[in-house]
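A lone chain, given as structure tokens: the form predicted alone.
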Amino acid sequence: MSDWLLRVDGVTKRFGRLIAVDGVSLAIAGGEVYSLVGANGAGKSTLIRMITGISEPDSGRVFISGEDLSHRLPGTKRHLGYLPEELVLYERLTGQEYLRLVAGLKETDVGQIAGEIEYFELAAVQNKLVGEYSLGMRKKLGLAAAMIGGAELLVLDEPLNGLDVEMMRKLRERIERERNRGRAFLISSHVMSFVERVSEQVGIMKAGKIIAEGSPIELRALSGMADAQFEDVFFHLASGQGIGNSG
């Protein structure tokens, strides 16, 4: 499909005997939000380390905007706004400096920093430098950084890790307006209301594999649990029981 802004084809990685993420496949239309779930070590961030080119592919190949990610063509990445799980920020710049460093990598316009800075709620400590941030606010200018520029895709590793119920709650409506506007988003979350809420698809992953796919009512029907906590479903399904079935 032409409006795809992410497709990956059959994509593995293995470490030495161990594999990694072995032969996942997925895409994410214009206005959609996809979310990765599993287990640690399941392979989600290793998948999304070759999703944003910080890592090949021993195989298969990822596709941006419709670009191949392994041809490293110039501007292919300005396409991909990244929220890594492990932020690694500049110590020795203040918020806002490292907002203006990231627009001007991005070549995007700086007069968006403001909006960023007072939606995140970082304009009491835009003039600090980023060491002297908590979790919440690192992960907070993270997000700002991610938004920045008009990035068509956007992957975000754990977004809601160090944040305040207040500030989940704005990220999910942030979300969901940014998807009504056309960009897509990949997301990885043990979070599962959240997730059930924002997503229209869910992939779940085990053992490197992606062993279960679907919207949030079509991973309960599979399960058979239609009343169940959205956590009690991805126990479930992540465990192998109703998958089998699924014709």
Given for the second form:
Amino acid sequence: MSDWLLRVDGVTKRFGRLIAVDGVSLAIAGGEVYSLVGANGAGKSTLIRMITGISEPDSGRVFISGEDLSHRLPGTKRHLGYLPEELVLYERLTGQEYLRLVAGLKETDVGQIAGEIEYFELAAVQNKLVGEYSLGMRKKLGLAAAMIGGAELLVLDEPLNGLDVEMMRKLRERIERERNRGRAFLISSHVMSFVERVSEQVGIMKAGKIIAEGSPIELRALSGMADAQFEDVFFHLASGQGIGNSG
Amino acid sequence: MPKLSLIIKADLLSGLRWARRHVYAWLILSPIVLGMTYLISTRVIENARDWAVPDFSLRPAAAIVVLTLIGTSLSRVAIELFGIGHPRSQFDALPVAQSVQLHAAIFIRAGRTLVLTMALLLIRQRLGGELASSIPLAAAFVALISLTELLAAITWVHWRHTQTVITAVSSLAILTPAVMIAGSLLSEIIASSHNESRLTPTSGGILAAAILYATLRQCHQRWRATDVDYAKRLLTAVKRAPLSSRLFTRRLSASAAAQLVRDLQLTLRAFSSAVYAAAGTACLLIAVEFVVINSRFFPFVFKMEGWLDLTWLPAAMAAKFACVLASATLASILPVLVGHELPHLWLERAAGTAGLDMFEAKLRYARLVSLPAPVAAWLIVLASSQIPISYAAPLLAECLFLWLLVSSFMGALAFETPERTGLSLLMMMLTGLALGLLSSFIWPIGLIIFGVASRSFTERGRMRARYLLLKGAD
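If the one shown is the form predicted alone, what is the structure of the form predicted together with its partner chain?
And the full complex, kicking off with our chain again.
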């Protein structure tokens, strides 16, 4: 199935006796937005760290654009843009210097930097040290770094944390625009209204497993709560009610 | 190579900007600290010019120094290697080869080792050795020690993760000869009396470094991705502890007591390998005291003319020296602890902690953590029966005073350069050892210094703590 941009096959990760991710499988095609939702400790970030190649699964495989991530070929990561939840940046580099570093490591055209700086409204602070940035500015810088390089698959872990309403809207519009260009997104977020609005597929994680998966409309149907807030749909399904199939 | 240069450039630029923002530390503090170190070391070297260390003791001693160096840096090297809490940790998600990340870690480690080696070369020059002939030897030493530290760190994390006997045995099989060769190179660098060709040790060092590099590359390739999560948990681990802050609330405010309990908990759980290294070195110093006292090795012989002269009895001097050295060694965990806690300082800020409480907690910590030193040093000399029983209590008082002096002054310097652990450690050790060793000879001088200077040191420490809370370290 080479048309999948991301394919995760039965991935498991253990920390001692704790099974953080338990045999998870999912697939994302080009032009698709897949959102992972779940309570803290459900295993979302651990799964994302394995998908981005930061840590390795104990069993199972991850394929990005058909390439097996376990082969650890740096070229595989060219298909990937990543915004981590915990942003650790060079505090004593300026925003622009940091983006230049990322562009250099991604071996991409530095000409993209100006566009991303403008889009994420960083022009006024681009020559300031990152250590002086607010949480929102740091998040915007992380988003700009993830977008640079034109990767086909973008993995965004909690992209809305620290963003103001206007930037949240801009990010949603950007995601929709990039999706229409064929880029795929894997997003982990607690903001259910955002998830419902941007996602083609939503996976609900609990105790390391995907317990429900489908489009927002399918999940509503599964929960039998057609008119409720999506947050209520999530709580209903996460509590194990109305789930016949598990991912 | 371009990616490696990008990463190194970012690190260097970052370091350079730090230096620019701390011009005071570089222009004023560093010359003072380095000048004092230079003066003391050259003085010691001048005095020891005629003292030749026998070969059989120099090499094992050098190997122990290398082992201590590796033990002390284990946590820090693991953090560098896995990029924990550093932007490099995110390069795993970028198209950056693992070998590039390894080479960046080797470069950073070699840079740090280079500083130590340059200091050794300076000592060698002062001892009358030729500098130019030692440079290839020093280069081999830098390469070997850096690679040994990195290999020790990666195998340590992997062994802790997997608990496999084969990892432990194979690591020891590689690291033990590496430590011995590094010790041998170190002894060659500092031994001034040797005029024979250094080609053999240099070649041996380079060969050993090449073997270590190949092994390290293999281990890094195989283990990095599987161990990175464990390394993160291991190096930032928080576990439960039985200590209660109520133990300290009689003497301290609730806030200071809570901080002190946290600091002791972190130490008991070995927040850094520096805890093992400091405890190990302190035990070693007490063991040396035992050997010195029982072998009558101590070189000073005094004519005893009165009861007060008992303070200069060789055995008493050995106990006091051991007390000062061991107290300073144990208190040296403090700058490492302060550096470890810096990223979490937001908690104190958010909780409205007073600088006074923060300072008091660290001062008490330095005292508590080094308290075993005077007791152990005194018990050793008491058990040897080499002091009159009537002098046992005064000697305990002397040891306790020396401990109080050393730990108080070192504790007072806790917040001088909190973000530069190495500099802070050097400054604290120099101050503690200078005051302690001087007072070992003539304790009334120590009393005078304590009476005159402790108040201003304490006041300065409180101000630095307050400043750190208000302005931050950076």
